[in-house]
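As a starting point, one isolated chain is supplied in structure tokens, in the form predicted alone.
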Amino acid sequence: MKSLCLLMCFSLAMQASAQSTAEPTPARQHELIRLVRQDCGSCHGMTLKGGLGLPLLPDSLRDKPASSLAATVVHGRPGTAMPPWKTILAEGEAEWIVSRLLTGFPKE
């Protein structure tokens, strides 16, 4: 019984890991682009050139590690206006967003 429980937990962990690293579907990519443009844009500027939040353009992000940027998206920045997005974004989706921000974010 104990080994069955461990096997089930391992299986669920592997599924979650696969989901967090999988490329978002084209439909989800469209949703993520809209989320960044609308929700992130409300603080970082609709063109991502900055506002209340810092610019999210390739030149301004170039020296920051992608893993650190993705962690900021997922967990936010305590004590700042940057909220955690972990309730609506998987880690893999945050990584996808960051990779697009680093290369120039799509229009929509």
Contents of the next structure:
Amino acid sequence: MKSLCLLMCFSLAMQASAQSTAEPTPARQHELIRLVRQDCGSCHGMTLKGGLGLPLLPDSLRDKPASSLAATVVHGRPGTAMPPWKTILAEGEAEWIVSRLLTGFPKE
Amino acid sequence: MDRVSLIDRVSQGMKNLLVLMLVLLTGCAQQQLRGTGDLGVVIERAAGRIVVVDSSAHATLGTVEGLGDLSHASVVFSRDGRYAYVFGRDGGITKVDLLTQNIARRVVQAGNSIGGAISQDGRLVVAQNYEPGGIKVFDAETLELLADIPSTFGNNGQRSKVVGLADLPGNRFAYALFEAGEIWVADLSDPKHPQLTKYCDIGRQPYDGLVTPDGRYYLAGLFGEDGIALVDLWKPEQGARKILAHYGRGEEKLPVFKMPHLRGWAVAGGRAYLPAVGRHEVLVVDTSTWQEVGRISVKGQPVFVMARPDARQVWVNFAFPDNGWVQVIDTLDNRLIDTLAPGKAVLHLEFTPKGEQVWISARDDNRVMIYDTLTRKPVGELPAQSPSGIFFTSRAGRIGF
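Switch from the form predicted alone to the form predicted together with its partner chain and print that structure.
Whole complex next, starting from this chain.
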């Protein structure tokens, strides 16, 4: 079981480095998944179906350009409760989060 | 009847009696009589489960599963302290029997809910909902729906998210409308015919509310501007006014990664201790004049600012990324007296009924830490999976809890 997991992590890492250099490391991805579920979840709900913040499920985001969603994450939306995350998240990390939100966000 | 069969029957009868006695005995062992005054509930947010705890024994009595999405859960108690009403994010209200650790009743009443309250007489349970926006009123005994009050505002039928629901004397409830910027008071003394009083233009984006422990003042914290909206419920004709306006002194506020929470615990010894939104400060207000009388610099943006029941100390936890700390204020001179690190991601704290201990949930360490409030040293700890809210039955007897 353990070796299988290691193998999977390894192949994920391989994939990641093949795709783009900006992709977060598997360990960081793990942290980001937790951050989104727990800390974004305090406004968007742990299941991301919305709360004080809008739903972040694929269906609700489909028609919105990924780049503007990533900009929302980095810079926030002034006048609303959506804060800027630029002190916590690098732009590449925000893009990674948005790409995962658009396809269905991984569970912890 | 011959002799053998008689003995057989007698011994069979004895056996039956023995079995019966055993059943009775074990039955008794399971349901030993006890009170609920020192019981409480810890939310395991990710698992959709609650843990029933005993704050005297520092022990877990049992767990109850199947409560749905508890990512923003809150709890109120029946006035006999036996039942916990657990409000889940998914609109679920679950009535849990603390003594048997069973679900007594459960309804799913909305798509997206943020909490609830129980009436002064204990007969009504009210849920505050984001989606569809409004409050719903239920019979506390049966969870049967009695009234549905949509938070419709403006001219186009839009509904607002409801925040800050608090029970008031006279089976009334106060709450605030996030998008609308209004405070509503619903008189449910006749639950099938609710009477609404609306206070409009109270300020931008109220995020939570509280009623003072005497039931006189309702305060709604504002997110969209500096300040707090205040209604004197003893003089409703005066309308709402704003206190602490411009507490940010025009400075740009820090990004707010988590909304602060308000409840009656903020009021202690003639003062209210309130979280400053987007600032590393606790604001101190005199509750007779509602003027600011001080501010205390703290380690992060306060989320819960809670007075110990005797009002001598105020304990504060913080928003991400400062959520590993808890600080303690001495209310005699409004000075910080301690900084604690109870664990990773401190989400909530709850005092024992008379405040000699405080329970603190550390979500990412999967534990609840118990501190002595006098020495501020840990005196116990309980394992729990991603614990968030902690609620003790002593809330049952307090207005606004």
